[in-house]
Amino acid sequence: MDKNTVLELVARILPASQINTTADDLYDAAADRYKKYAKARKVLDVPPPAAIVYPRTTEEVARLLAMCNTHGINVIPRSGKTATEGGLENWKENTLVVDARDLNRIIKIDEYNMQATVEAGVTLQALENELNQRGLTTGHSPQSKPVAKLGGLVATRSIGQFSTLYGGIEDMVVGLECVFPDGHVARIKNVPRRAGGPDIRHIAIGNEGTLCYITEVTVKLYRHFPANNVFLGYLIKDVASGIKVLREVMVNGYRPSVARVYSEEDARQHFSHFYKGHCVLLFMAEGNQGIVQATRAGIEAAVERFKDGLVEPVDSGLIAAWFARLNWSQKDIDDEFQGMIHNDSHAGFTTEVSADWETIPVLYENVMKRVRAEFPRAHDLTMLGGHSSHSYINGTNLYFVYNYAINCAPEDELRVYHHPIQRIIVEETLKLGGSMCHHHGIGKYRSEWTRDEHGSAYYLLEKLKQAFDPNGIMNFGTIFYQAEGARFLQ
């Protein structure tokens, strides 16, 4: 089937307004921001979508994939565009863009039962402004908050900077509407808690658009008192120190908003004004006066159990000024996009992992190590760090950062560079039994390690793909590893 083709077919079921064919729109539609510096120097390697489609309501949703199934064509599903780990990016000709641009309603704020109704094309930042006009939040703040959107987050598992207080995005989730290929609607209603079998919401959340497409999302809310936040800084010897400290913190009960650790190369790049050559710990408490209160005395206990490791505190108005510029609106993310034209580096490839709390300070080691010694091209990064900036009652999260000077040609750098270190993480985390990939989701480029990440329970994974998806029209190459697409992942 050829392009022409798919075009006549999507024109029985969208008018030509929420029909995209411009060259520009599909060119940044075949990849995210995983190739974003290939993206800029115009030599990705990917093809462009045959169209981005806009539907305005559940039907037409389902009918678009009722149609795809029907005939093989390639499915990717998108919202806010912010996806890091090439889950948007196309590796099929015949391929559709289902972008939810126009499900954008706020359906309804129930300030009584606690919960918000809103479209998958909605941004958070939207809701968020107006829960905070009534005093509420979602209690979800991504970087990429200004500019994401609900569908995109609760397909991509995310997690914001109040987690360790508020969780991750399928902790918020009450119920959600979702259209399958074979064009079925499923609605999961939205009730407190129910043992009505298995939870069949996580079918849906985090499936990165290889089972189904989201179009409606209820979240649940809390009240907003943002007059009572508290910001505790403190410089520290070493990163074990600071996840004792957290780990403390977290196991005598107290849920601070924000709880990170930074190492010294990492807090050079977020607080080279205060920073003093050491790591950093920091914390931000939040919610009424009574809960604010207890949780910075607990903090302010664990920092003296765990005095040896502390240098001296921090001035706590430079963590609060930090937190207020931390989110990127779309202008940041243009700004780069710009810069990445006529630059050679590239500042802030992550690789988010997860671990026990025993693990991690080991796994941090091994890896900074085994990068320092085997990657070929270490004389080219201009940084190599990490922090935890997600904790648990039985572990932490931990973000592996690097930035490097590019040497070598732009449709290269991602094989030169990026996989070689993201592979040496994701050897390490799975050899000491921790997650491959704390948040920003398996995407197309770790989907080669998605059997190791799950190991005997891959079966089920497999067993849903081949149940919902049989035809494979599902944002082909995400999250299930494909032989097809392998030349783009070395």
Partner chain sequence: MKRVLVYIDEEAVEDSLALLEIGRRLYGEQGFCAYALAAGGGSGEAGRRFDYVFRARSGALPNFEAAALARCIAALHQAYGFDVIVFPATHWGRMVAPRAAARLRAGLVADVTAVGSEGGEIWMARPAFSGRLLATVVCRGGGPVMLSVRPRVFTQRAPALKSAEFIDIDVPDTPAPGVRLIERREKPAVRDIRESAVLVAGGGGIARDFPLLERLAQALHGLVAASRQAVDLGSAPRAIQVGQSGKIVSPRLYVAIGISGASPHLAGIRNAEYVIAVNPDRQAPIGSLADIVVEGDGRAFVEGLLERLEAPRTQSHGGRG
Given for the second form:
Amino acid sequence: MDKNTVLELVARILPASQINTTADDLYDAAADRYKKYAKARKVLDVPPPAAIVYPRTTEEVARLLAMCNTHGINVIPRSGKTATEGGLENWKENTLVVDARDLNRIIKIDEYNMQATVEAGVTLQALENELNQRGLTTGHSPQSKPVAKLGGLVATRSIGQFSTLYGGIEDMVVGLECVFPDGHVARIKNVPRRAGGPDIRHIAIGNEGTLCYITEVTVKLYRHFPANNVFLGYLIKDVASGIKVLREVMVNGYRPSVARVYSEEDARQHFSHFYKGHCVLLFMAEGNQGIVQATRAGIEAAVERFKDGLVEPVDSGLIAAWFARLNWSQKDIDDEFQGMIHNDSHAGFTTEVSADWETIPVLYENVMKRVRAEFPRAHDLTMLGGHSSHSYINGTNLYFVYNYAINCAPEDELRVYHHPIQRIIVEETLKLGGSMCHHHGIGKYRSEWTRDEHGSAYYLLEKLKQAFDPNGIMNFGTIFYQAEGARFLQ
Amino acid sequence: MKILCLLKPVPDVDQLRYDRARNVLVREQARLILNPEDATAAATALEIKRAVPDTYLETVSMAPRGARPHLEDLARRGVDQVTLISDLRYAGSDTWATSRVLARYLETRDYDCVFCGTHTLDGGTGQVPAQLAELLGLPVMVGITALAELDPRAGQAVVEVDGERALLRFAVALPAVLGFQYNPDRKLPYLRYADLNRDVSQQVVVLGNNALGLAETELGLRGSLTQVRRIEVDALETKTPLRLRADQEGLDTVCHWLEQKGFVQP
Amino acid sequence: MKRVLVYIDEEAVEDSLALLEIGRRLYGEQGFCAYALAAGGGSGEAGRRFDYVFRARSGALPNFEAAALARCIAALHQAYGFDVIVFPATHWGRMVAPRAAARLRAGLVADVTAVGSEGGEIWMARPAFSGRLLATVVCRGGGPVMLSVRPRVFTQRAPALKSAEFIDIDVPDTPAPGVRLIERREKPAVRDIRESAVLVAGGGGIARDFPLLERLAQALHGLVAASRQAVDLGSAPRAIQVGQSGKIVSPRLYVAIGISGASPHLAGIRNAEYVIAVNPDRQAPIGSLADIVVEGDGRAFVEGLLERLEAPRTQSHGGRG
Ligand SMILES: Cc1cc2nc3c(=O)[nH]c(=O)nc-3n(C[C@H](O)[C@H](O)[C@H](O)COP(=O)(O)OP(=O)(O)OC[C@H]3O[C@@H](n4cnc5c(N)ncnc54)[C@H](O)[C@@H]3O)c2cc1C
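Can I get the form predicted together with the partner chain as well, since the one above is the form predicted alone?
To see the whole picture, the full complex is given below, headed by that same chain.
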């Protein structure tokens, strides 16, 4: 089939105003932030999709998917375009990007039952703005909040900066509506809890567009007390000391909304104005007064208990000011893009993993050592470090952060720099029994290890794919390894 | 045509630390980068080589051995020979001692022109090009923004220089030492993936004082004519700024400060 | 009596003359005899401030003739035995000085910003590593102490008027002049902010008053730059945007007005030697790179500063070098 046939088929379902074939937009749709540098330099090696379409109703989504299913056309669901792991990258000639731009209604804010229902294309920021006016919040606050949309946020199992209190998106979604490749529309109802068989929400949450298209989401609401926020910061000796404090706070039952430890190098890029060459530990407590005070006391007690690792406290005003500027807007993203065109540099790459308390400090050291010893371009690294930013009762995450002087052609950048480092991180994590993907999703470039990530449980994933997407039209190459796409994986 | 290009790997100033206890600058952890002005010079030379393929380009660096991976990349970028002059006895060399080592090596080479940057990021004295020229008896020009012509047969180069007041064009007799100014748009060519692990050991020449044979008294600290007595690094740590208000007193202080630092004439 | 030779760069005569101050600092007003080498011009002005002024007998020897100038200086040193030889750290001064030092086998310290003597030994301080540290350096060996001095760091308080003796010197034989000037064009007005030694940068906090910044930039002989926010607000063209996504600059002085200093912006100015930050918010991250933080309204600050800088200068301002 050629692209024109695809366009003809689409034209039978949608009016021309909902179909985009502008060359620039198609180029942009060929890849996401994973290949940001090659994209900015106009040297992408992946094909553009045939078209971007903007359905306005669930009905239209269903007809589009069914049509693609019949004709074997690859579908890439798309919402806010902030994907970082190749989830939006296109590996097929005949691809339709189904963009949630026009599924943009806030359907209901139900203050009494503390839940809100929105369509997939609503940005989290738009929803939060509505909610904040009413003294409410979803509690979800990924750094990409100004741009990311609910559909994508649910599809990637995203997590926000306040997760230690509110949880990840999976803890927030009450119910949702999604469409399967055969055109079936499934509505998972909104109830406080149920024991009605396995929790089927989790088939849609985190599917990364490989099983179904999410059209509508209902999330929980919380009272919002921003005036009560308390910030605490400390300079500490090393990452391991910080992890000890985090664990102490968690196991004592406190739920600060933010609990983070930054390695020295990562601290330098965030806190150059106060880190003084040390690692940084920081917290934010929020909620009603009583909880905030108790949490603060709990944190201070934990810091006191491990004061051997403490260098000195940080003025909390500095932490608050830093936090206020942390989120990335579309403007920041565009700016980084411009920067890549002019300056041969970008904001770096990350790989986010998780493991239990015992494993995390070991993992961190193993990765640092192996990268320094084995990475052939170690002399180009401008920073290599990381932070822990999401803690749980049994462990925490590690967000490895690295950047480098790009000394190669833009089209080679990933395989020269990011891939070898990412490989080390993933291998070390899996070796120690952690998860290689804490919150960005698997995307395309980690699909090589999806089997290893799940081990014998991969069986379940594989069956889901076979059952819901038997023709393999949903987001080819994402999550599920595809030999045919391996040439892009080098 | 044969071009020699001086290239200094310098520590990335953003990564320097100061060890107060030992009163030394810790350079070890700082990543090395090619001095940007030298890179401009090398990029210019490589452009010439692309236009005139029989150009022979050699880079010459006096640096610790740890600089080798950075320098090897130059060979992968098209430099014919990468020379690393490295000797523990050279540690502590000032610009004079450095110029002497470089001059001694250059005397053994055959070349039409010596390229270099005008300043380095680290010391920033800008003295090596002219000292070297004096030792070799060559003309020198620094602050070059553009090379309009390089013609060894006619024995001259035509260069543009950003003087303090005017833009100037000079004819310089070859061989000469030409110091370039940083030009962010003139970059070294990209390394290609296929070249990344190419074995370039044949193109890398490492030599020390055994080969150059300078007298012990000419080396390192002993051979230097200047000596650093003390280093103050307050600026290296986070600065502690002077805090003022935008009132009369604050404005007076700023004015005075501007005068002191030479930004306005008193 | 000590002997101090000052090299006069004909393109920076005032700045060169002012280097007499180095002699005064080291030896006191009466403690030294002042010699000027004004081979390329400026001998008239030098004649009113120095004791002896050397001129080239054969006509002007311009500042780019570094090889010949170095020979002149070496020959003069043979004859007079200077204790100190000072150059202005101008483009040309810094090209001539190293050649002369190499001929004399003398230590040379570049771009000096402070001098003094301690136990009979002269020390010189200079910034290095993009101004991140200050090194105190001494010269060794038997030669004269040689230094190039950053212009305008030392200023002279009411210089004594003298009437110099002029000495015409022969330019020593130099192998064929290696450098020939072909063309000279005065600098065009529009310049790249990356090339300016002084930048006055405005952010969102002063977006409406860019014309005012233009005046301040003029008074400081610099250019106007802008933060991304100011560019977004349409106050400034993208060509003058500083930061990771704009231009990475390394001026000697960066005056940031109404710029809070988001990290991409800071990444663009890390190599600035001095930063003055004017901001109503004292916690603004720009403060971390600043030498001076002025807490307050940007507009009021610029107006106040302009009043002072644009006013006719009086003597009473000077002399604090
Ligand atoms: C600056 C920046 C900061 C970030 N910070 C965080 C953070 O703090 N926490 C975090 O978890 N992530 C973060 N991310 C990653 C990213 O924002 C999240 O993965 C986000 O959930 C993606 O949402 P989106 O709407 O942009 O989705 P998109 O980028 O449009 O799509 C992401 C993936 O989801 C699929 N998808 C999109 N819409 C649908 C749909 N309607 N139905 C089915 N599948 C769909 C796509 O096919 C793709 O695989 C950050 C990214 C950036 C650029």
